[in-house]
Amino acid sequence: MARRTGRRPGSPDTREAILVAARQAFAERGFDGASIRSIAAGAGVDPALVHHYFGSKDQLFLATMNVPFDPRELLPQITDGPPDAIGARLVRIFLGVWDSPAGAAGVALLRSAVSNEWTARLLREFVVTQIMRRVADQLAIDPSQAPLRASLVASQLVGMATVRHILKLEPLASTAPEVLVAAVGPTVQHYLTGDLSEAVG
């Protein structure tokens, strides 16, 4: 059988070297500022090898975060439907992930972000670029208001995750998801589409 040619094979440590370089690049320069070429240079490999292991920059970023889900796959579940109910859908999907077995990785990430600035930077980039930016694009939110709206939504969702899964404060820790959707959804909806003129005026 002919041996495959055309792509330089990586050593067993190549993948980890790329991840280390990517974490540093994303934490220092953000998702937008980091490039595949610069990450490859940091890892001492050809950019083609980064694509070989991880595909796109989005996929590489998710790998550095050890996120057990791809936000792009969940986005249609959030954005499809009436715009005035997107807050409830976002809370419902968020709880569905965090309350599932996959949520354990999210809890570990959140714990780490509290005590580690590098992880905190990566988590901020993940929330802003992989989730909130895509939701904002779908809603055609005014770019001048998008950062504030994203921060407000993140404060609500991350705060809920912290109280529910890390502090485990009752009764919120064991409250049925749909009760939380009904309670928190309207607030998230206001942060996304409501009038923030007083807040930014």
Second form
Number of protein chains: 2
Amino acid sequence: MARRTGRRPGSPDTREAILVAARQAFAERGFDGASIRSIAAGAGVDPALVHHYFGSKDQLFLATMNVPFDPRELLPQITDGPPDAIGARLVRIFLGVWDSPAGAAGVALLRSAVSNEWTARLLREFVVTQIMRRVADQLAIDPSQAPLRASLVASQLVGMATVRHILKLEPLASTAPEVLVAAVGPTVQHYLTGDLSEAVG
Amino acid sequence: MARRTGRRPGSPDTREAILVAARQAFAERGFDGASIRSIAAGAGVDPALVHHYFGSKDQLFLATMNVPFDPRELLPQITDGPPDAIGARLVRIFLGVWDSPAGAAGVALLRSAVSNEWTARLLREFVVTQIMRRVADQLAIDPSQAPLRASLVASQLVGMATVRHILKLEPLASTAPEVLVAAVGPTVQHYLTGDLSEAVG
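The form predicted together with another copy of the chain, contrasted with the form predicted alone above:
After this comes the whole thing, all chains and molecules, with the earlier chain placed first.
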């Protein structure tokens, strides 16, 4: 076995060592609390090498999660358009990603997050910092309400992905995306912009 | 090791053998397709013994799922009362079960269903035959729409349980139940009785 274990630039081991240190840092200290500097120290490399391999902290985080796309590229498709249909657009984009080849990575990630506290923390950080915080900024949601609204949206989308792609409960598992956009879009819209305390029995 | 493996009445092995055969039958043929007779044959016992140990097929099914309560006892609490607040009542009862000691069994079941195709099938059968079918009957929902409505309700409730009790995404993980009843109740109500095809952008 001639496998090298050194941490020299250009070695696949260096990239992997950075990812291992980054996963640990993001899970333990959260996205905001983990710095490139501390991740580099954990991997025993120079911070410049982290930037060289992965670019920004955002991009490093996506790499640790094996997310095969950059949520920032999808964001304009959600936020551009009539504000009262942002829920429908969010559901449409979400279904599009899960129904695409990237969906397999989503299934693996969700399975892992449900069984593993560490991955759950990473997924939580991903959802909060990469998606919800940006949608809330774009919508100018009252900051005091944004976290609850965001976690309600997450509850519906995580549930839709789980029922459709993991539990495969019919007919939702094979319902056409636009049927779900019409059914679930108003829910997401309500969670984002509706009155959440309206009286019910 | 003096452990007995015989299938005699009164032996703990008999009860376990019936549960093993029942899990397999329910997962392979579904709740409706699995008969007490075939389960008894699979376990190598007399059908009367299955009834002796577990009572009805419903009760045997609950035992295979380790469900620590009988959904039929909760059903009147959901269906009794104003029809336009059934969504709120369903969310309230659901949260009550998950926040109770029985919630630990729910977390274990959901974790298992997400990682294991067999348990996923059992959970699917449980949700459809023990809960959704009964709620749909009580509400006299158009039978052609009932399955989609039921799986939409499941998507929201499974998602709420996952985000609150497994991913523990804040603030939803520690939000007071009545706040969630007010926020999520209207969603469930919409899925059960609303117009699911209203035009959205």
